[in-house]
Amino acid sequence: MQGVNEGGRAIYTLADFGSFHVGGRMVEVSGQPRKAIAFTPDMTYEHDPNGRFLVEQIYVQYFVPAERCFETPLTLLHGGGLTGVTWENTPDGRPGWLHEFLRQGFAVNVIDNVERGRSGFCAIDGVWEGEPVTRTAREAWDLFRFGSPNNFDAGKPHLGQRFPVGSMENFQRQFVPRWTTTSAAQFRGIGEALRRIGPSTLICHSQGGFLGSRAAVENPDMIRGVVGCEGAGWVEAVTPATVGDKPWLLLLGDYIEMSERWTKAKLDTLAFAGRVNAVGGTASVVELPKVGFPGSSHMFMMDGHSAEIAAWVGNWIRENC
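Stick to the form predicted alone and return the structure of that chain only.
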C-alpha cells in the first residue's frame, strides 16, 4: 500500500494502518422530555435523550511503514483548537510531518484529543462547564506569529517568515471549537491512548505540550522520549521516577521576542527544562533559527521548511530515544 505521491513517486509503503477509540466515561441522563427530530424533510423520529452516554473518548489513527528504521513508534499530539489534521498535510498542499516521519521509517500514531475531531464532543448540558471557543483567522495570525496584528488585513507576514500565509483560508478550515474546561478529561484520554499504543516517543504541539507533558509523567513506562513543539505550558511536578533519564527536546520557533505571550512561554519552557534536569532527566531547549531554520512560526510543522525540520527531528529521535 503506497503513501502520498510526489510527482508520481511513492514516498513510502505502508504495511498496516487503522484506527481505534479508547477511554471515556459514562454519563447518566434522566428526566428529559422526548423530542421529535426531523432527520430529513420526509422522516421524523421521536428521540429519547435519557439513558447512558459514553463521553470523553479519544481517537487514534496508526500507520506502520513496510520498512521501519526504528522500533519505537511516534505519537503525535496536536494543539488547542486543532486536530490530528495538523500533522497530515500543510495548508498549501505539501506532505505534513505524518508523511515525513513515515518516509523516514517511523511507525506513527496520530491523536484527535478529547472533544476534538473524530473523538467527537459532548452536547449534553452540564457535562462540561463553559462554552466552546472558536479561533478566528485574525487571532491565529497574531497567536501563531505569522505577522503583526496591524498587518493582518494586508496579509503582510513577518520579514522572512515561512508559514504559507497565502493559504490562510485553507488553514482556517482546520479550526474546530474547543472547551477551556476539559483538561482533566484530556489528561485521562491521552494516558489511555499511550497505554493502548505502548511505549512511544511523544511529539506534542502548543496546548499539547501542557497536556502531553503531564500525561508523559503520569505514564512514564509508556514514554521513550518527548519532543515539545512550543508547548503552551508544562507540567509543574516532575520527579526522578516520572522523568528518569528519558530525553526531552523542547523546540522554539522564531519571532518570539516580538510577542509578550511567547516571551513568557519561552521562559516557562526554560524553567521546565531546568526542573527536568534538576531531578536527573535530560532536557534540551533548541531554538530553531539557531540550528538552521530561521523564519519558523508557531506552526513550524506547516512552514515552508517543515520537511527539513522533520528530518532534523527524526535524526534527533534516532540518536537519543
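Target state, the form predicted in complex with another copy of the chain; input state, the form predicted alone:
Only one chain is given; partner chains and other molecules are left out.
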C-alpha cells in the first residue's frame, strides 16, 4: 500500500513508469498527386501522400509501484468511444482506478485501443470501412444507465444512481469518435499489447469485454485472470486450452432490468460464464448491487463509490488470480 502525504493526498512511489507503442501494419499508397500544405503560416510543404504508412498500432502506458502487493500486473482496457482516460480520473475530479490499483500495490498497464487516443487513427482512404461515430451526452445517459432518456434534459438520474451526473459535460470531454468496423484490427492490437506486457490480469470494460475476451483466448499464456466490467458481448469459442484453470470475474452494475439492451447483455454474460465453466475455467457473474454497491452505472469505475469497488476488485484479484 502506498503512503499518504501531509496534505492527505496519496504519494505514489514508482519503480518505473512510461509508455510504448507496439504492433500495427504497413499500408502502401501510390499514384496520388503531391499536395501543397501549410503546417503553419510560416512553414509550407509539398506533402507526398504516397508511401508506406503504419496503421493500427496500439499505445500502452505503464506504472510500476516500488512496493508491489502482487507480482502479476494489471492491464486495463477501456470501452467504445473512450480511451485509457477512463481509468485515469472521474468526471468530478477524483482519481481513477489506475490510481486506486497503484495505491493497492499493483503494477498497472493502461491501453488506448487501436484507433483511439494516443494509438492514433487511420486517415488513409480505403483502409477502414465506414465512418466514425461520435456519442452525445444524451446517448451516453441512456446507454450507460445514468437515467431514463426522458429525464436527460432535467438531469434527473435513476433513484440512488451513483455516477456524477452533475459533471456530464466534463465526462463528454473524454468521448472520442469510434469506427464500428475495426474489431479485427483492435483485437489483433490488444493481443500485441498483451504479449509485449507479458502475463497480466486483464480488466476490460464494455466493448473492451468483447475485444479483450477474444484477445485473451487467443493469448492464454498472457492471461492470469480477467475482470470483465459489463462486457458488450464476449468471445464465442472457448476451450480447455484457452480458458481452463483461469478465473473470470464478470461484473454487472445496477438498473439492468430497466434496459432491454443490458438485460440481453446480462443473459449474454451468464451464457459466457456457462461456456467458460463448462470447459474448466472459473467464471463468476457478480451483480454489484448484491455485494454492497447499489446504484452502480455502466461506468462504475467513475461512480461515487468507484474507489470502494476498486478495493473489492483488488481483493478478488489477490485471492483468485
